[in-house]
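To begin, one chain is listed below as structure tokens, in the form predicted alone.
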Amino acid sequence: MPDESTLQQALRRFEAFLKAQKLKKTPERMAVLEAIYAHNGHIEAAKLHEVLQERHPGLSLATVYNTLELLSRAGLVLAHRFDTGKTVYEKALGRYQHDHMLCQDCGRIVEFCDPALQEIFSHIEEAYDFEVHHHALLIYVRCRKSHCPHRPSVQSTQAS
């Protein structure tokens, strides 16, 4: 379950956004918001739709996509389109600052946080008289493990 204060903050912001855009506050939209804030990490729209189907069987995949777009515009969800060809989403409130590594072998996304990067940003701000508003860092990696359990070929071999 998401942190109640973070969820409540997100709900209030989304309601204000919908009102400003003259859009309706629907139970389906609120369910999508609650589901993404209950999830830790990245999730694809189709997977989020699967999760929502348990409680909201009539909810369409189109509604999930449309709501994710609204949540993104409201600053409540971050959309990442890594080189996997699929967009993944994560909550924007109540999360720690992190960056991403994308494994070129299996497509696994790994989040990491390194305080040394903050030092670099502070140096950049001072040297160029800017303030870093936000950043996106994606590092492409390859697994050093010859039998990485995340590689599709290893998983299919193990399943046999």
Contents of the next structure:
2 protein chains.
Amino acid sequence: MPDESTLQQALRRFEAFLKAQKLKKTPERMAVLEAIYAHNGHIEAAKLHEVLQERHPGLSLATVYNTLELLSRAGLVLAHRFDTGKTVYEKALGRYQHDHMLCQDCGRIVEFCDPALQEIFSHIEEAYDFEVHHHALLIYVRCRKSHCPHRPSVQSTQAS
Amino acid sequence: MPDESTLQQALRRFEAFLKAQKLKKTPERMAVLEAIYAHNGHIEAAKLHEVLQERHPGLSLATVYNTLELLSRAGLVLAHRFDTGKTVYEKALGRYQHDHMLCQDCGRIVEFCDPALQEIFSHIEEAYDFEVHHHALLIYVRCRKSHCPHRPSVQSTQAS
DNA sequence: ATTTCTGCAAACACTTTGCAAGCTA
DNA sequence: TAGCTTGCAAAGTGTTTGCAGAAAT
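Moving from the form predicted alone to the form predicted together with the DNA:
Okay, now the whole complex, with that chain kicking things off.
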């Protein structure tokens, strides 16, 4: 599944969502969706806003937030609020289901996936008669043992 | 293990931590520690500050935050930042290891424990050669199937 | 034509910070 | 005594909100 079609799929879904909610399809909203889907990994609202200025100068930060909220409700974007106070977003389609490890030594965020989690969810659904909607698992780790791929020092707010 | 000794243990550990870090043992810091350990469940900084006014009038919010940071570093307090923007804290000692389910329908936060998580951590430590320090697992659920103990409607910021 | 959106800027809520006075070691 | 801490209040941060003009249906 190439990245191209993932965006198409997201666009279609978003349009359907807007129509179903009697909301309007605006260039700004579509631009935000495209911008997130063009970005791999996490991105925060301010950065997204900055990136959007290139092709859509004037698009406001308020609209970015507004749209992220809609996209989140539409299930097209995931929001994470690690420990920084900032919320980061990422596309929800075209990504394998994953969670995050936060390296306490170098600040690096590493994704991982463990199928055992699904079993935990199944277990919970039965034990509590709840319906598991989504989740967020953060594992705080230390890489000092050896080879954290992004050693201490630098670690800027990653360029593009 | 009665609750009483848990506080004692925490106090000892905190004193040791302060000494080790060449920090000072102050009445304010001890008061904050006691206040958290006297509270069961989550509590936010403002509420903790409010509670502390009873026995320690004048103790400032800044000191509460300052101390929570120290306690967190000392491993005596856990901080969670669910989705509300507010950070909530809870004592780390004298509690079984647990995670949280957040009911999307009624806002209730339910604790649970699943030993399978430990296996995931072991797996990760081996696979990545990381040292797992701590974690936070949030599962967003819906209770509409039936008996969420705290139905919709009310749901105030729980009294004491 | 109606209703929703947008951009702007002010408002917000929580947390952090700077500084002088006070307390710990 | 020397240096960390405290309380206060002001400053920050990221996010939300109110409103008038602009755009979508």
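Because the structure is a prediction, the values reported are computed rather than measured. Positions refer to the first chain, counted from 1. Think of the rigid core as the biggest set of C-alphas that the two forms share within 1.5 Å after superposition.
The two forms, fitted on the rigid core, differ between the two forms by 2 Å or more at the CA of residue 136. Once the rigid core is overlaid between the two forms, residue 65 does not reach a Cα shift of 2 Å, moving by less than that.
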